[in-house]
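A lone chain, given as structure tokens: the form predicted on its own.
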Amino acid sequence: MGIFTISDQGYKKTLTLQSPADLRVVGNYDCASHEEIKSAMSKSRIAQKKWAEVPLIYRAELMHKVIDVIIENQDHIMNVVMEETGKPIQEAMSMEIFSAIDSLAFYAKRAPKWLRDEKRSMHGPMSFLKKTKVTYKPRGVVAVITPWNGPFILSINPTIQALLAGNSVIIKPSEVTPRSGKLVEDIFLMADAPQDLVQVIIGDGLAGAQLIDEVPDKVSFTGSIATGKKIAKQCSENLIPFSLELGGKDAMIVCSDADIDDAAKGAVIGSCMNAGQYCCGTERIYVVEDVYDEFVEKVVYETKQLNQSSEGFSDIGATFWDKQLDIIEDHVEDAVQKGAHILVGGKRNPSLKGLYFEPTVIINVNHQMKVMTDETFGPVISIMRVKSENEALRLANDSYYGLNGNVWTQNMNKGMNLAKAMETGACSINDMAMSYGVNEAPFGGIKQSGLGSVNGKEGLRSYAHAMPIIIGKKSASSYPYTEKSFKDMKGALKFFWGNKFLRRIWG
């Protein structure tokens, strides 16, 4: 929700939520108590033991049942998401519904192959004596702690992967968007998932901390750097595996040979999609001076075409959280005070009742301004003139964030070289950052933007323990040691590794 308040009545915390679109109260929810969280964990462990025995092919079939439920209930899901976030209907469909179904179908098809026992060829002398298999065993109970900017997709996507790997899941959605997270539990139950396989606990940050105190077998967290560091510290105390997908300050480099029309449109959607509230949002744009004026002119034109309204069919919806709106305003004000110039927008939308910040274009920015260094998370297009692509690259890498980036050029070799040189978890060429939506690709940040990978084969397998099993009819060891065993070892060393040609074969 755009605004939430928590009242503590001693025995129970209550969460009161207001819509960011029109500020009306849309729900009151009891926060889970510590005892309820303990109970959820106990039930989850029981459910997981049974689920782990279910063959992968039947786990995949559950995902297809969930697809059917989502398609049948898509309007209800979109309505809940829009009521909690103020998203336009197109974004509720594309980011939440379409992406969820795509993930369900993608992993349901591939999980039986990616998680089945895998043969590994052995090298050297051991190739005559042993075989190796790697089996992917469930970790157990996975705690999924999710943010408010993609409240349904960022709850269901890790859940899909965790369940296919044989785990049970407890989701703690953001207190800003609890109903969107709760939908995941409801949908799996409607698809006839086993009782307690997927559970949702509603609460504030304390509830998330108490959930980790119950020592789940993995924690998947998406959210802020500050909270991510707290979770990392808490997990380390019990050696709980975790993945952190944290904030971003994605850079866009516009080369002198870029298709300027295409790049300008890419800048606008990259900065303004989801009202700028997504971790891969384009937050700083470096444009080579040869094309700077043309690029700015076209960005201004494209931005002025955007429709911001409280109606479902608009281009930019509300800011999901009132505290985030304060941050956006602070960043824009800081930039103006330090010499930046606003060409479009720059303030709350005075014609709308809710939490709406106008799509904004700012120029004359530099790295002394918060809007170019700290995560703004709003519909702000910040454009900086640079002398060369090398300068653009240097500035793009001058950040403690490293999640995504994008490069715009018609020379693919140049684009690849710049993309590889960017200090970021992923990069796109001639498009906004797309990596989270590409299920084939691992997704994860570097620097302060996170630890570990989600999505792709790597992400799916991170929800399992890769257990090697070494197989042989007889022990390969010689113990106690003898003079003969020592000579045999020296002989093997000379045969396999002493010959420069053979070592390349046996290595």
Ligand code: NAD
Contents of the next structure:
Amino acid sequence: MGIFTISDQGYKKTLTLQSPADLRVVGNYDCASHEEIKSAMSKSRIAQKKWAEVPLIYRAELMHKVIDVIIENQDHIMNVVMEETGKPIQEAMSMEIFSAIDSLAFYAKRAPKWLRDEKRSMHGPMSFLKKTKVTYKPRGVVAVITPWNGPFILSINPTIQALLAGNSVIIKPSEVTPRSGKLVEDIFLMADAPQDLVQVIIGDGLAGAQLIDEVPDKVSFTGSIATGKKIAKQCSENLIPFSLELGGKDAMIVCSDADIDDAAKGAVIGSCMNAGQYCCGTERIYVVEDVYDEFVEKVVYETKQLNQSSEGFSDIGATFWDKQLDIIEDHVEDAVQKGAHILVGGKRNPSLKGLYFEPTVIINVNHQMKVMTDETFGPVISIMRVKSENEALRLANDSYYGLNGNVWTQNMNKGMNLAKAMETGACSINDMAMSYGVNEAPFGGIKQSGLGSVNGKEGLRSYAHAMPIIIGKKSASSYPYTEKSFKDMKGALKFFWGNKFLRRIWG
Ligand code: NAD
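Moving from the form predicted on its own, what structure would you give for the form predicted together with the ligand?
In what comes next, the whole complex appears, and the chain from above leads the way.
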């Protein structure tokens, strides 16, 4: 059984896809050959040159047309995503459609401001002689390589930012969910985007590597740590700029003064949203002992209310591919063998035909167990009792991952201090990790969870080269070096920085 199988006929690979919801075959796709990838790159370079000439406000207008196309075609997009992933309809709407439109509107409004030429005031002696402007130049062709867990949003969100910055885009979606990625190309064409501005290459990891062989001007990668490292190595051979959005093992800290009802609900949705296949999903929970019993009791109650189904308004959908289901089972079995105790779930759902793992609550866990150290990516709520908030923080930071985290307390000062002390790219207080969905927030992991960022002003600007242009009527430096020129420089040094008060002004 497999969600995709690849048959290699020597000259052409074909993907056969099965829906994880019911294992029906839902499509056959030819993988792009290396020749087709080369051709896509040539076409993309031509399209980019023309697109870079388009003023920012017209680039933003394209995003508004795309919003209209998505709104009109929302049911079709959700159906494709649900067929490929087995997501519940609510998550297809919230994670894929709602977030995409929010991102399009957000960047369309701000990009003309954030990417326009920016004057930087000069300091010190140069302020008499020069002006500086920073211009945000497109990088060229951006390769967007994406995973299967948010197959539409993770393909379109970097694409929106790259396009607004004046780049063309070639997307290589996951081989598990190629049609959801292909939708991005279709939608841009339906919105009358220039031909070849957004192209999609279908294929497996080899196609991704071949795309990087064609030396794009930036690689925006989202996926696993193992692939991220390969991409970093390949990019460095040609010094291609890259960003890596990689896996996570997010910790949740529940303090003794937390609102336990709210924290319990947050733990359940944080761990089970997208059937746990969320890079910022809550993967381990540390609860201070004073409130541990109450918290566990409420989490068990909430988890038992969840509806898992392949139809209608279910809460918990399928695991998107069979290999992930094996990992979840392995982590749960490993924990049980090492002394963990399952309170709810703990196995595949026997009443459903597709790839469904029951929402699961596990206690008596510790850092010897994979479920507390490696990315599980399943609907598994792993809860550990700790003596104090300090112990919770020490354990939260005892990880090679550093993507996101969340802290639950009613004391905002304490919450801020704990959040700042978390060794993660971002943190939420009194909510599940939600920073990918907050467009204002630059998003990117630390440690093994990534490099660079997408989103926010910083992410948008990373799709451009910030080029300073130093402007002046006359040259500030010239030969010959003489005793007088040397003395003048000494005098300037004394004037600007010799005085303890004035240096604070000129600095
Ligand atoms: P993956 O690394 O296996 O694949 C991701 C993409 O890379 C796919 O399109 C794949 O075909 C391609 N690829 C594989 N080998 C390649 C190579 N050598 N060169 C170029 N491309 C190659 O990851 P996955 O299993 O699809 O995704 C799950 C992972 O993604 C999880 O670890 C999850 O946490 C992470 N993720 C991170 C974020 C984030 O923003 N930090 C978001 C979503 C998912």
